[in-house]
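Let's start with one chain on its own, the form predicted on its own, as structure tokens.
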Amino acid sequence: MLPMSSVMAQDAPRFGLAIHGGAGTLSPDNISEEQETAYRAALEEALRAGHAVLADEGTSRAAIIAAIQVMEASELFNAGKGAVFTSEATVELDASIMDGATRQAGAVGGVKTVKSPIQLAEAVMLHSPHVMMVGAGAEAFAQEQGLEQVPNDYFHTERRRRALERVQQREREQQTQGHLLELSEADDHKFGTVGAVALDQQGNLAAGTSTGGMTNKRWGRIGDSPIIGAGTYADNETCAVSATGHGEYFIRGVVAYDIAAMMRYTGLGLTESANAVIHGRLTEMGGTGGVIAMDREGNVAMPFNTTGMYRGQIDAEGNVEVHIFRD
């Protein structure tokens, strides 16, 4: 007979949540002691709240949204308050969510004044025949959908707008001297998108995005964020995954499916297909960036090719680990 503790070891719900907050150029000589603590302390806060919700028995679903809503809830990271600038000064938010059940899914695009992307993108999925709506007309379903809407300059920050100053000059500079304008990984650069993927105890995967895109982004430009297959994407056969980098490359690698793709038909387990996606295909592409994934069992893989990226995962039993850099 196995001991007590083993057999109820054996019945314990399993369930899991894994988080990112961006990545990019993040190493302990270019972020203070003081900014390490906040993204620590927001990241766990996050956490926990999706944690809460799984706990309870909700839906992984539920509880992405629940802990992507506390980031984008935040000025430190690239979503919702404290989204980084258009070329315009003005903030355009982009999100997707992906049910690995049924495969359903929903995104929005270039949206000014909704408060909670990923809220809309979820009712895209839940209560539209769409799957992506952008601008306006996102807009207009948001406020038939009783989503709470806000000014746009409910998302501006002064950090962001000090950002996009600096990366307007490069620009007016590079173009002086007859360059092309080129993105780089500098710290106005660094991509703060954020994500999470879950587990639930029903057995049910979800994955889901949140994001400003880029700085100083224009003519209507929308990344891999809002795109199933490049920066979302759940099927309860193979895995979750939540991306976020140059978002250019994970649209044309559709980085987030080949994770999927790739254990689906070579047999491949997660952490195998998620380093071999990130280090190999990408980073061969030129592409920069990491995701996030899960598995049906519960397994979590958090590749990246960048110097660091903010990142956590959390279990049933409510263990936390939060990471910025590369450990």
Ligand code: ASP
Given for the second form:
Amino acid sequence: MLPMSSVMAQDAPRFGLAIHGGAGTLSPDNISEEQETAYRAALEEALRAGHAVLADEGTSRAAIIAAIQVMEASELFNAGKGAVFTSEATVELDASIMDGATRQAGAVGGVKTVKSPIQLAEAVMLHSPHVMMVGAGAEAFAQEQGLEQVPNDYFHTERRRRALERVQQREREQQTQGHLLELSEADDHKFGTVGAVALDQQGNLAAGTSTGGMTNKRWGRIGDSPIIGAGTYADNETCAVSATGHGEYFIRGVVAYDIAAMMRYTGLGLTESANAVIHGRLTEMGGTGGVIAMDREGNVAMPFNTTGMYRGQIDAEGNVEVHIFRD
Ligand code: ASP
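With the form predicted on its own done, generate the form predicted together with aspartic acid (ASP) in the same format.
Time for the whole complex; same chain goes first.
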């Protein structure tokens, strides 16, 4: 007979959740202690919200929505309230979700009035025959679904308005010197997108990502976050991934899917695959950012090639770890 402790260990449900709140040039020099404390508390709150769902035998999809909604409602992150401004000083939000058991997915781009874009992405997945909706059509669908809508200024914050002003000022200076600024040069280099990956007690993975995109974006620009395979991917056979960083590179590198494909076709594990894509291919292309990824054993990888990434994880027992810088 097995000793009692190992019986318990075997029977203990295995589940977990990991989140990010964006990658960028984060260092102890450009974040005050107060800000750092606030970010850590918000990340922990999001982790606990998702954990409560998983502990109650909820699905990984419900857990990532619970975690992401905490961050969408927080002004600290570039998602929902507190999202970055477009060049027109409005907020346009992108989000996506994918279910690893069914490989069903939903995504929205450029929405201006939907309070929780991740919830709308799930509605697209569950209640429409489509995977992705953008702009006015996505808003009309949200209304039809009875999802909460708010005026665009609900999302606005002074901090992001000042960031837009700084970026546009820099852009004017550069233009007088005759070169057009790249989004990444123009941006504040503190990205701030949010995302979550989870494994539930049924052994199913899910991933989701929500963002305002990049400061001063224009012409209806959509980033990687709502693009399945670029910013978000989940498949029970490999892993769940949510990305953050300079979206144009994540789209061209098909980063989230590349990690899953590496696992599938080479047999490499989660950490090796995620590292190879972020520190190898993405970095070689000149892209900056990172991912959180989880496999169906509940292993977590969180590689990034910026100086920091807001990130955290919680295990079945409720042990929380939160990190911001490289450590
Ligand atoms: N990946 C997002 C985008 O390019 C930005 C971010 O992660 O902060 O829209």
